[in-house]
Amino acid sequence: MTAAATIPGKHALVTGGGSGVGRAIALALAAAGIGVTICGRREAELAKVAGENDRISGIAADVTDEAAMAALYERAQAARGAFDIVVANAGMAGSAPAHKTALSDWQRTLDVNLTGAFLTVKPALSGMAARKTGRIVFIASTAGLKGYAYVASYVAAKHGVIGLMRALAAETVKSGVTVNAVCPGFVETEMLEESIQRIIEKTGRSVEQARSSLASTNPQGRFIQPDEVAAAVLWLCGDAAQSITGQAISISGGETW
């Protein structure tokens, strides 16, 4: 039985939408049946993701500002019913030594990938929970799992939402909801292209040695692909996963398990 088959008619969000690895994951969900709605920042980038499927629409909001996402779900669920999956995903990194990270840098970082994170699921919770059904998935990162150099910050922030999504999978484990993580290695997207450029920069690297130096990270010697990781979220959401939940699913050709 297909994916497609097993999880129609649902409604799903799925945060920074607009481009990357949530475009991905909001094209699977579309084509699995699933209405979805997307959110960012970018008006232009989410109203062509929502373009590509007639399941998806695009709601501009910023997920570190509570009363932002507490508008887009009430737009939202008017529309379209109630949220069945939420999908943390949006986030941003920068890097620099620790003793160099300003204050303001670190703040952002924890502000977006970690706070955007809760306040994206929290007001979903109490619904699943009244429903006795509901998929939540954090998009983490191989950074949540173990430390790389030069990124304090972002480390940090994604060690915090595997303890938060921890933390959510006890409480609700009795609920019919579930809680889990995905947790890609460096994924072929925008973000991986400015993280490349940085080095670039910093370094005077070529381009082929930066990218050679992040692929490396990978035992099997390549990047992640946003569909790999749209396809672990897909299958987290439909019937035959509703066993797994707490789990920290590492992406990455090996790198951490």
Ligand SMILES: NC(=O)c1ccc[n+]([C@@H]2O[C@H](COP(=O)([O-])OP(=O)(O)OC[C@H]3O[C@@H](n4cnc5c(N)ncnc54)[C@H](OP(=O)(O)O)[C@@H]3O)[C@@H](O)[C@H]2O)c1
Second form
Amino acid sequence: MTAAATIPGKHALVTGGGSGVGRAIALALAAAGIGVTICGRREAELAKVAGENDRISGIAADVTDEAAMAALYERAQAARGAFDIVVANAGMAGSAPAHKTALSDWQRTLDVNLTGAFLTVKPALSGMAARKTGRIVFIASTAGLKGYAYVASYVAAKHGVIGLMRALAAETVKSGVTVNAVCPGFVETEMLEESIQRIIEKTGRSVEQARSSLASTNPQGRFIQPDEVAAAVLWLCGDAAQSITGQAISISGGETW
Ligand SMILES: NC(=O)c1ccc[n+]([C@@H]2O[C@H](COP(=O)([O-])OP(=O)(O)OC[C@H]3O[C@@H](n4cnc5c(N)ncnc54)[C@H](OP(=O)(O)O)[C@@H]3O)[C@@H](O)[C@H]2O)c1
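Let me have the form predicted in complex with the named molecule next, following on from the form predicted alone.
Now the full complex is given, and it begins with the chain already shown.
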């Protein structure tokens, strides 16, 4: 039996659904029969993904803006029903040695990756608890499980996301809601391309050298594909994962465990 047969008729929110991992998650959920609302700041990217499956619709919103997220919830839920599934995926990463990290860059990284994740799920919590069902999935990172050099703010933010996930799992455990995180290693998306460009600019390495140095952090020696992350999210959203809550699932070719 396919997952598509198990979870039709639901409504999901996927932040950062206009590109990369979020796009793959939106397409996987839609293919499983779920209505998906995606958000991000770039309307054109949202429209492109919405054009790929008519179960997907886009609403532009910045996850760091509480009022914008409240407005998104109001509009999306009025149109298509309460969110059964919320995937907090939007994120960004810069890099600098910790002692050269400007407070503004530190703050922005925490705002988008951690506070944005909180503001993404907060409006869903009371409704899910009242309905005694719901799925919350955070797209964290192996950077939520271990340290990496030159990305202190990102590592701190993603560790924060794992803490938030654990707290919410404890808070919702009696209510039929599950709360989990998936923790990918390097995934082949725009974000990875930006990291490769930064390495080239800062070290003078070639594209091939930069790519192979990042791929070598994965013991399998490869980049994760967005569809692999989406498959784990789809499983967490299905009936078969009812007993899985409070987990940080590493999708990293064995880089962390
Ligand atoms: N790629 C990797 O190697 C990797 C590894 C581990 C974890 N992750 C995590 O996976 C998630 C998705 O990243 P990705 O690799 O798919 O990168 P990506 O293609 O750059 O996607 C990031 C998405 O987040 C959205 N976003 C960023 N800031 C936002 C904001 N303030 N409000 C609303 N949306 C915002 C972006 O849309 P707009 O620009 O239109 O707002 C974009 O669609 C992130 O949480 C990232 O940390 C990625």
